[in-house]
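Single chain ahead, written as structure tokens, the form predicted alone.
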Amino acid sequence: MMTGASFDYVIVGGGLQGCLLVHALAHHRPDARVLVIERAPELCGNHTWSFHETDVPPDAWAWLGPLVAFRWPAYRVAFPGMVRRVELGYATVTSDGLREATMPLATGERRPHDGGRCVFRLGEACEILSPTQVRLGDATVFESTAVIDCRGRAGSPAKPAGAGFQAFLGCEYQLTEPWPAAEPTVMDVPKDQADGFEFLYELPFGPHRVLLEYTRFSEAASCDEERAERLISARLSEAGVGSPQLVRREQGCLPMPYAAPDVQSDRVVAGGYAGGWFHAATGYSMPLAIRFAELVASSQPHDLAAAVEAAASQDAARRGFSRFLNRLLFCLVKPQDRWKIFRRFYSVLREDRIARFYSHRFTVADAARIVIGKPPTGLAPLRFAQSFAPLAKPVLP
């Protein structure tokens, strides 16, 4: 066994929530020793995050600004018989923009002060053994005064007891032609549902270069690709934009769970989807994890883990309330039904109630708002009912 260098923070994991902590670090902490471990051959992967601006906590904005690749005044939501702008200023982080931030850290060239070093070990697996040491698998040892696990759903199981699942498929054009639309649309939903509440997911990244994103909420941990290129050839050809060049692809799975997550028991500071710093109920990953890196960077090292357990304790209802929505979702409303549940939150919430539930910070009132009322047509209570039975095994976030 091999004895390596110490460190303040060892984030294990270089994907969004970890890239985003050492940027945190880095703003309020800039002596801070850093070492982040990825299994992959480069950080971030291949994404693209969303979030309402209203996300954002005010003093995240100094380190965040910067990571924002587009923005927008307002969105677009569409469904059969209702169309809505939604006047919340939106934004995106991409993969590629926060990779080139972010390498730049390990050299200095953006630390505001030489003390600070930050250190990137990429295509390298890893072993945490204890909050405070990591093993790698040349079998060097790492010691720090906080290990953060950043590894987001490695080692979940693919179809986890309790949740259901949104699955994407997005893909980027450049255009010859102009896109006709300046504003992202977050949800247009097709009148024909198939296996789940299904929708196109539209941002206008300038006239001529567009992600277009077929999303599916369904019982299934994948979508069908078929139907997800169907739906995004019909919205170019709607579109007019001639011979549109595919430049990128992404795939994914999120899951969405209704079940009570299993409690770790080893006290190592997880955020991300490993600690359940994620938005049950819409897959944002941005809010959450913006928080966590603000609290983890604010938060002095040997504490850590306390005030970790204190904030998520204090967002326990919140947590709870979301996978009760994704109950519903999944349990009550048949399959080609549930794109009603959604209608309806964008027909009877107003903006400020929206903005309050995308950033996790709803209120007791807000949640009342969101389930009484009339409800959707097509419930399954007797599968709803079923659904509160025990589970054969734990739910993991």
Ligand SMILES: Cc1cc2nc3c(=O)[nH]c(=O)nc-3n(C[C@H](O)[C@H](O)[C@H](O)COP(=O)(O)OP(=O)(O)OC[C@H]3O[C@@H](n4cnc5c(N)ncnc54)[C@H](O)[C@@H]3O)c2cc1C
Given for the second form:
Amino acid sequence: MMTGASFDYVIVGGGLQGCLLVHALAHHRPDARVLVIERAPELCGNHTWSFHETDVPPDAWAWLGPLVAFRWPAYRVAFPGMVRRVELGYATVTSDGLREATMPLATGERRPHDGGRCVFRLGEACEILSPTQVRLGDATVFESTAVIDCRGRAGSPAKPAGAGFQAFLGCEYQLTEPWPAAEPTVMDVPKDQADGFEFLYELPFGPHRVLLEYTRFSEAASCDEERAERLISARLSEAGVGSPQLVRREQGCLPMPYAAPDVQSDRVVAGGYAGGWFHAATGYSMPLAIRFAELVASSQPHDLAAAVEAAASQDAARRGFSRFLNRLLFCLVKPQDRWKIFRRFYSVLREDRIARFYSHRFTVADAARIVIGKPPTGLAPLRFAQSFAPLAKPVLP
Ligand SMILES: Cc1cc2nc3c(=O)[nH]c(=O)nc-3n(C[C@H](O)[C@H](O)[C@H](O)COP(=O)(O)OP(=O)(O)OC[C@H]3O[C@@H](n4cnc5c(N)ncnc54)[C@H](O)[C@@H]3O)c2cc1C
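Next block, the form predicted in complex with the named molecule, ref. the form predicted alone:
Everything in the complex follows now, all chains and molecules, and the chain you saw is the first one.
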């Protein structure tokens, strides 16, 4: 066994959570010694991570602000029979931007006055041996005051005991004609909703650049690419933008759990998807990943496990409610009716409630407003009681 240097923090996984954490540590603890191990040859993968500006705690803007690639003052949602402009700031961090901002931390370019250091080991998968030790493929073992598991889905239980899926296909285009909208459309829901809730998501990155993403919430863990491409093409034609050039494509599928995760007993601190620091009902990771990064950077490395456990247990009721919403969506409502839940959400909720819901800081009153109503869009008493029965099989058409 070879023994490598010792660190204050070893972060396993250089995706969204790992990189946000590096920036929070660089800001709050410039003297920390940090090692990031990423199995892919590059950090950050190929994603577009959007969020509401109200998701960001005020103290986090100092380090998060420079990572934001695009910001808009509001966004739009469109359902059959309803269109709304939601007056909440919306923003996006891109993989390319996050990678470009993160790599200089290793060379010291961005940290002129620190006594710490940041080291990246890319293209090396890593095994977590204990809360303080990791081993690389070449058998080098690194010691750390705190190992932090940020391996995303690779770090979470292999198969959630119950989950639906959010499957995406995103295409980014360079345009010769200007895009007709300056603000994002977070959900554009077509009339035909036969196979589960589906919508188009639209981010105009500039007059001549747009990301169009097809999303479907269903029991299928994969995207219907043909249908996605057809809907995206139809939107391009409707926008009248000539012959757009495809510059990037991203694809993915996110489980939306409705069963509680297995309790891990090894007490390795875990963030991001691996640690349950994501919004189970929306699929957005940013709000909780930012919160986790702030929490780690404001705790002492030797007290980290207790601090993270305390914060997670404070959030447990909300996490339970988010999973319950997924159960409502996937087990109690027929696929063809699922879109009505989202239309109702945007019809009845004020902006402040929407903001608290997305940021995972909702109150009991917010939660009640979300679910109480006539079925299938809300819960009647019988449905509500049924929802606490042992896990039902997903409702199929
Ligand atoms: C297409 C798509 C669109 C999305 N849009 C949004 C959005 O708009 N907003 C939002 O907030 N969320 C969004 N999400 C969700 C979000 O991308 C994920 O939930 C988020 O990336 C989770 O962050 P993470 O750091 O936990 O995992 P990841 O970002 O997946 O990072 C995990 C990293 O760990 C590495 N790794 C795994 N195993 C090992 C190992 N043994 N050793 C070393 N490295 C390892 C992986 O290579 C990876 O780089 C989207 C997801 C998808 C699929």
